[in-house]
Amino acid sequence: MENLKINIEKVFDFVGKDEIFSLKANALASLNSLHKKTGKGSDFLGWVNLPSQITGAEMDDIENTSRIIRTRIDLVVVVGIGGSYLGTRAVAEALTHSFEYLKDKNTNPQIIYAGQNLGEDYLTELLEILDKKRYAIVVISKSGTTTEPAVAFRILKRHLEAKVGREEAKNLIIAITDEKKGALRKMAGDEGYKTYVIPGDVGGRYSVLTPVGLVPLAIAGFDIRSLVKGAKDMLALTLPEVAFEKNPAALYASTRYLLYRKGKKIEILANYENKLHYLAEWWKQLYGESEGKEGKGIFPGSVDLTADLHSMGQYIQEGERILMETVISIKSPKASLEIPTDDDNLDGLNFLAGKRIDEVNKMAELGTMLAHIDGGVPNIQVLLPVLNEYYIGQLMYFFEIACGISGYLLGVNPFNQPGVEAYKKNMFALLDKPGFESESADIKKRLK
């Protein structure tokens, strides 16, 4: 079976192969620290060996619960923010029919999302849809007090109870939260919700292979066993004892770190498959929240190509030369569609007749990569054989373990996010939350 591969040859005009290999000892030492839990943030490294520790009994329980709920609903609402929702959405969007919402009949419940924003129109419109649908709620929060999901769950819980009755609502709510403490844990116990645990040593952005991701994905009918198997196999391919030149995570982390030191301060994750948009959103949180500390870190951005060639392409090609690019390439699409001949040929595209759409897309990908290299944008290529649960599992674990290595190479703790608290303090002060009186006066004075 093929595995994910990485190609760094298109960076050699910017950093030499010898320079990259000079980081071998540091990269593998960083990787070893992740596995031995001796580096910064060692109390949040439960995700490192997680793919090999998920038991058959745990998978059976998730699948059995999912089967029971699936037969009773049209939609499952995932309530969460950041890592509590982006991992699920990344997998679901990558593997769902592009027009699932327009199909006459759906065999599995669709996943929709709440708690990822504070948009009043969004929640109001969501309730309009839920009035007409059978639905369940999967609410995800370690604390149960994070503002966005807590507000959304308060509203949705009341709506579901009014729709089906409080007793029935209990059977349609699953809480994924801390094992012992927190507001959501208490509520789940008081109400009798089915619960799953977010491991205390796994941060949100690394949690997709915990019940945070596995439960909603199983309800929606995805093959979570293949997802976990892909991650487990990638774990084996990126162990510290794997030779540096064969270790995709060590190579990726080392290459991007050297490019950063050469002035490439922004990394663009590019894809040529529209279904990977939310994979890129998940990746942006993973790297942005892990690396952006102490005045350091590569800023993560993303583009969906070829569409964004007509909007962002000009800047990428000729803007300030602070960019590097990582391209996710899919070897084989699932479908096969050829371009037909047109008798009039008014668009001048008969030279493409008989070619598959994917061939044209691949040539656009290759041509763009070469153009970007000529324009001063180095390219790292990540190659997947096909889009399915197994290879998405490989890809997500690859990015996670490489992110840990990258953070250690930068000298930061990749597993905390102290800067995220700043906006919360200001928001609570402006909303007159008890305990924030002094901050409230100062902030309101600044806004005058």
Given for the second form:
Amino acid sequence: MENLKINIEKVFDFVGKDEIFSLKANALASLNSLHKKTGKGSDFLGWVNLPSQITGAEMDDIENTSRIIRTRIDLVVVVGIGGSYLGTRAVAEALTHSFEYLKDKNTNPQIIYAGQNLGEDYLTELLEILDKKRYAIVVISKSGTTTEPAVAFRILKRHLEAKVGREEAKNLIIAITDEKKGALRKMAGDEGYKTYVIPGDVGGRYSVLTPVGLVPLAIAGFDIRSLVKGAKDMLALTLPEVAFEKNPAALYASTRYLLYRKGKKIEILANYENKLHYLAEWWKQLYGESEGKEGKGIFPGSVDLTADLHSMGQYIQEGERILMETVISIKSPKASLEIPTDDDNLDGLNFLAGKRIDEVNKMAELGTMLAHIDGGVPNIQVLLPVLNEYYIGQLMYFFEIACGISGYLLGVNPFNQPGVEAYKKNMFALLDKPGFESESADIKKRLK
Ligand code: PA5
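Just the form predicted on its own so far, so send over the form predicted in complex with 5-phosphoarabinonic acid (PA5).
First the chain shown before, then all remaining chains and molecules of the complex.
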């Protein structure tokens, strides 16, 4: 069976193969530290072996709960932010029919999201939709105290209780949080919600293969066993014992690190299958929060192609030469659609007649790759055979383990996010949160 592959040949005009291979010892030592838990942030490495440690009983429990809830709802509202929602959204959007929301009848409950922003219109419009739908809530917060999801949950809980009654609402709410601490853990205990645990040693952005991702995805009908199997197989393919040249994670981490050292400060993750838009959002959080600290780190950006060739293409081709590009390339689409012949040929497209849309897409991909290389943008390819749960599992684990290696090559702790607290402190001070009185006066003066 085919696996995810990486192709770094198209960076050799920018960094030599020998330079990349000179990082072999460092990269494999970093990888070893992740497995042996000897590097920075070693308290947060529970995700490394997670795919091979999830038990059959845990999967059965998640699937049984999901089965019971699925029959009673049209929608599942995932309430969470950052690592507590992006993994679910990445998988769900990659594998859902593009026009599922327009179908007369959906086979599976649809996932919608709340608590990932503070938009008043967003929440109001969501409530309007929920008035007419049968729904369940999966509220996810490791800390149990994050403002955005806590605010959304307060509103949604009240809405659901008013709609179905307090007792029935308890059967339709699942809380995923820390095993012992946090406001959400306490509330779930007091109310008697079904709960799942986010392991203490797994940070939010590495948590997609815990109940954080698995519970909502199972409710929405995705094959979580294949997702985990894909990740488990990628774990085996990226072990420290795997030779550097065959280890996709070590190669990817080393290549992007060297390009960064040569001035390529921004990495854009490109797709030619726009269902991967949220996979890129997940990837941006993973790499941005893991690497961007101590004045260091590649800035992760993303583009959906070919759409963004007509917006960002100009900059990528000719703007400041600080970009590298990583393309997720899907070998075969699920569908098959040919371009028809047209007798009048008014659009001049008969030269494409009989070709599949995907062939045109692939030529756009190859043409763009060469153009970008000519324009000074090195290109890394991540190749997947098809888009399904199994290969998304491979892809996510590949990016996670490569991110750990990258962080260690850079010399930072890839498993903390101290900078995220700065905005919270100011926001709490401005909102007069008890305990922030001294900051409050100061910050209000600054804004005058
Ligand atoms: O990766 C992380 O740790 C963060 O992005 C968190 O997932 C995010 O801030 C949400 O935190 P919590 O789950 O505690 O509400």
